[in-house]
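Below sits a lone chain in structure tokens, taken as the form predicted on its own.
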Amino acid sequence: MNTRAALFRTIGAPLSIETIALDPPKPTEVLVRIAAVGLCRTDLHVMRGERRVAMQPMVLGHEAAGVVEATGPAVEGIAPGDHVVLTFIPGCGVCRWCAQGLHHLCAEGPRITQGPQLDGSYRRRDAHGEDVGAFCMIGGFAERTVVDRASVIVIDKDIPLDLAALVACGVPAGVGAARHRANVKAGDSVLVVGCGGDGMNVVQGARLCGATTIIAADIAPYKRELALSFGATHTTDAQGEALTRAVHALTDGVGVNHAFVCIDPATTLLPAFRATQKAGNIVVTAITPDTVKQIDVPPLELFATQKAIMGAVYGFMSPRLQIPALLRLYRAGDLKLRELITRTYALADINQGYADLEAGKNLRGVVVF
């Protein structure tokens, strides 16, 4: 069948919204009509060069949900019909991680920014027949799209898809991140700095583990004003040694728990590092441009100190947990998902909603079809 795409194929250019050709779902493959998608920074990066892809064109976006409208004859437990969120790490099932239920961890996942389908093949040609690959093994900035059953978990009807989308990705990385990297506990302080679609929902995490003090860090005032409905009980601009100074200061100088590095680590690691108290620990959740190699951190200061400095994709949990879970917490009123989208657009408009991205003005923005 033929469906249209944002195609991303120079970099620094648009996405350029095209007709591609999509073939029909292998054995163990779904097709899979998407009903909204995301725009997450992580393509952003792809597209500006800052994370290199082996491939163009390729089909961006990796935050999606839909309804499954067709299967492969060895594709169990899903079915045309069932509504879907897709996960940007495939759990295989059979590698090591996977067999220990810790599937952000699966063996498959550096292949994420090659192309190909999980079986090293395509699905996707372009007008002049040319193999078109899908980001994260998704490509989710089209209508319609193909992915093995290792990208797919059913969730419940009645969770609007434009919801579930956003725990596709940005809400398990913060919550998760507070939840399961961290391990928040209740009475906790803790410090998240950027407060965009990770950052936000690391504020979601700690609120939900009990932390009694939850400083939040943006130079944009909007989204400080935010981050306090969502759970935050400070907020700050200060950047550089300033933030380090405005964390002392609100925890009586000895620093926070936790804190949380959500924009540019190259240049908030180390703030937040001093921010954060002896034994405390330092969650990353940002990616860096490839062509940053390294992170200042004195070795003595962090021998002295005895603090932990960490990473954190998926919120290190297993998305086939973690998602359902999420959306438990959504039903029952304890987590806000509605809240995170700024605007919603059309496929033609997404290269708006990314420069909106770019100049700080939506929390979320999500492709609705």
Contents of the next structure:
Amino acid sequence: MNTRAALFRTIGAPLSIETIALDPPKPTEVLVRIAAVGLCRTDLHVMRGERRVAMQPMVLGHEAAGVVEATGPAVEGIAPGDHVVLTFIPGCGVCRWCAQGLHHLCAEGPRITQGPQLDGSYRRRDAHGEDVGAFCMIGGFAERTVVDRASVIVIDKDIPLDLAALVACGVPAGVGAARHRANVKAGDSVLVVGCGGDGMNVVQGARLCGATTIIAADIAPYKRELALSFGATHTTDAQGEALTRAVHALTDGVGVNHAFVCIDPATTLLPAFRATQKAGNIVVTAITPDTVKQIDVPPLELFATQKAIMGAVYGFMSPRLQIPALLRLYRAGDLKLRELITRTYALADINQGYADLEAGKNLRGVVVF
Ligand code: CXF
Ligand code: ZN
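What does the same protein look like in the form predicted in complex with ligand CXF, given that the last one was the form predicted on its own?
Below: every chain and molecule of the assembly, starting with the one above.
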């Protein structure tokens, strides 16, 4: 069949809206009609050449939810008509990580920027017959996609699919970083640097954990304002050394228990590290451009203060377990999802959506079909 899709062809150029050929699902695969897909900053990093992918053209988009239209003969437990969220790491189910329920650490993870399907072959071709890749083995910026069952989570049908898309990336990344990576405890203090798609969800994750001081740092006034409604107790527009000083002023001069680096680690990691108290945690959820090869942290400072700097992908919990759990929290009224969406777009207007993200206008833009 044919499908409309937004293709990444050239670094620095807008996505190209084209009709491409999409093959039917192989035995372990699933055909999904995309209902909604979020405009995450990761795809923007790819478009700008800051996060290199292995091939072009490639259909970007990795924060997607939709409806199953067909399944391959080996697929069990997923049926046409099912509502699904797609996971940006496949979760092969058999590697040493998946065997422990740690699908966010799946051995196939490093291949998600390569382009082909999980089995190594391609399902998409452009008008010239050239293979088209799928970012994160999803390629969600399209009306339809074919993905391996390893990327599919069936969800309850009462969840609106535009909200379901959000629990494919930004929400688990942020909420999970607070709950599962830093293990924020009731009464803890937290700093969130960058209150976008990840950071705003760290704020609400910290609130869910019972943190009593939640400092939201962002240069955009409307994100600081919104952070207060997501659970932040304080906001600041300070950056660099001024941010460290502002946080110390709010925490008896010792710093927070946990700092979250949710934007541009190259410039925010060290100020966040220094805004964290002794033996505290610094969690990095944001992507650093490939051009930045290292970030300096004075080793004696690290040793003497006994802090832990850690990474968190997918909020450090299996998306397979976390996504249904997050949707239960939403249904119980404990997790904000609708409030994350700033604007929606048609697929044809996706470049406007990314322009709005770049201009700092969007917390989350979502393409709805
Ligand atoms: C990213 C993580 C790094 C590889 C591509 C997907 N996740 C979400 O934005
Ligand atoms: Zn993302």
